[in-house]
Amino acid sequence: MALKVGFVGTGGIASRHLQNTAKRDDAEMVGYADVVLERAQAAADEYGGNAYDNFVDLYDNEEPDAIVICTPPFAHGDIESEAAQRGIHFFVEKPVAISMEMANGVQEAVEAAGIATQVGYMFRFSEALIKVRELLSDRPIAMVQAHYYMPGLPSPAWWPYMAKGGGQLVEQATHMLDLGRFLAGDVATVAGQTARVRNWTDVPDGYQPEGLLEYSEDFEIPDVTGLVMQYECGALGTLSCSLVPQATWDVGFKVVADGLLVTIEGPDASWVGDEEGEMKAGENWAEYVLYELYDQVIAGSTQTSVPYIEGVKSLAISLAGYESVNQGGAPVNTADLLS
């Protein structure tokens, strides 16, 4: 009997998960919940199933096994408690809540209920930086360095709005924070600074924006962020952000490690030193994250690459930044975020 999904939140980052379950001929799309009911109604009508404006009905109805759960980072929290509280597995994109109190409740509601989940970390499943994280694996490393530059602001209405999206560095930054963590373990403090730079709020008369936003009416989020994080390992990191209209994306990775300097650029790696080398990410190698779920689930397993606590320890880096910002700078140790 083939798996029955749903999926909570259709827009944007959903057609990929859309696209890749529509592949399977193991997993049956029975239904799609969004608060803008077309949206839904436009999956089914592709994909088959029932369109709903809300995640209850789509439960109650549908009784799936998994859902998959695209919705902005505010509305995370009671979706994936009720899953969980029906023993239906789930899928979650990053990141999985806007607070920690939101995360911290929803994995307990996970422990209790046994189910498997995953979070959409999938620059964990590219076969170069699982080669990455086995060269890294017996060496001291000294240093992890990332940042995120953005030529603008995403036009999602709930991006200006640190209580709805948190800003960069929860909402994008995550993958590069997530990324450290897999490469070289979990972190220890957080020191972090913000800024705001640029007025994004005089919007110039006739501005018809395409594609990311130099202007905004309101906003109220860093444009500027950068954190020190000292990591379990001994290494030190660092993570510059900044959302200021510029040229072109620019986002680098790279790790120092004690015989290896390794770069990395999306889901690609190069490294020199007494090793020296070059991989590309596999064939679809961002549908695997979703497809591990899937697996997992039919062969009556839990076991997951990403389980939800991953997100958690993610997300309470990026909050520990803000929580440092709100005491001068001064050092915070993720752990105290956690429940």
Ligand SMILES: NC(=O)c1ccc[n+]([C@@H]2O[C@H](COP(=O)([O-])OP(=O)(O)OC[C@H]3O[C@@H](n4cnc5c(N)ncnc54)[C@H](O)[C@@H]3O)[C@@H](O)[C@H]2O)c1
Given for the second form:
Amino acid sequence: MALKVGFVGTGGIASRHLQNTAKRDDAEMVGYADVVLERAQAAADEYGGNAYDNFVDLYDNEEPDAIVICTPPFAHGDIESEAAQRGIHFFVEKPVAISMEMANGVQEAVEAAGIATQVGYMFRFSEALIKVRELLSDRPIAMVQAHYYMPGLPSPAWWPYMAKGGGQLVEQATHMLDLGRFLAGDVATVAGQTARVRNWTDVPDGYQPEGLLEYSEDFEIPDVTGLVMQYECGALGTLSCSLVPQATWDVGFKVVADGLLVTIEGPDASWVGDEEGEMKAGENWAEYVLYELYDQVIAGSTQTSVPYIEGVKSLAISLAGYESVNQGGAPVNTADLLS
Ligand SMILES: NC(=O)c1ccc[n+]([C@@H]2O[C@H](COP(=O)([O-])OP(=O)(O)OC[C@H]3O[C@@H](n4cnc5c(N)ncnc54)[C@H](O)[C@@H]3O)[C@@H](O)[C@H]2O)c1
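Can you swap the form predicted alone for the form predicted in complex with the named molecule?
Entire complex below, previous chain first.
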């Protein structure tokens, strides 16, 4: 019998997961919930199943085996906890929450329910990055230097608000913080500094409100951020991120280890030293983050590569970074944020 899948939040990124789910013969797309009912209805019209304006009706009426949650950072918590209490397995897009209170609460519900969960950190499924992790596994790591440069502000209306999107550290650079954990293990302390260097409310000449934005009526998040991290393995890490408009996306790492210098560009990697090589991410790597959850649930297993707790730990680094900023740049222990 096909796995019954429901979707909560059917905006931008959901379209990727809808398309990927539709490719699977062993998944039946039974329903969609979005606070903007027309978006849920559009998905139902395209893929079959029923539309709802709230997740409880979706759970009550469709009794899905699994759900795919693609809501903004502020709209998490009850969606996941209620799913867990009903034994519904879930995939959730990163970041898993906007606060540790929200994330720790869901983690408790997930543990009590024993369900399968997966967080949308798809970089962990790149074949190149899996190889880099293997190369680093038996070498002392010295530095993990990450950057996340976006050429503008993403268009969802919630993005420029701290209380809704969480700022760039929580909302986007979390990909790099999670990948740093994947490659070098957990982060013990985080010290941060942020700034706002650009006037976002000044309408630029020829402004077109599409794609990434150069203008926002309100803009209350930092547009540049720097972190210094102490990894538990002893390595030091840095993260630089910016959303100031410039020519291109530039997302990646340098990792310095004993005998090896690794360069990561997006999902691809190259390395020089006592070993040399380069690798691409491989085919369909971004789909596997979702497919693995489906495969495991169908196989009767709750084991996944990026369970909910991984999202909680990666969120703690972002929030420790902002907490450090509030404390004038003093290092903050991530362990203090985890329940
Ligand atoms: N993994 C990736 O590379 C990647 C890429 C893009 C976005 N994302 C993540 O996906 C999430 C959503 O981003 P997006 O760009 O799709 O945003 P979006 O604003 O385009 O879509 C979010 C949808 O959720 C709906 N929604 C809000 N509150 C809801 C609630 N309580 N119940 C049901 N629906 C609700 C909104 O109406 C909207 O349709 C963000 O956390 C973002 O970081 C991940």
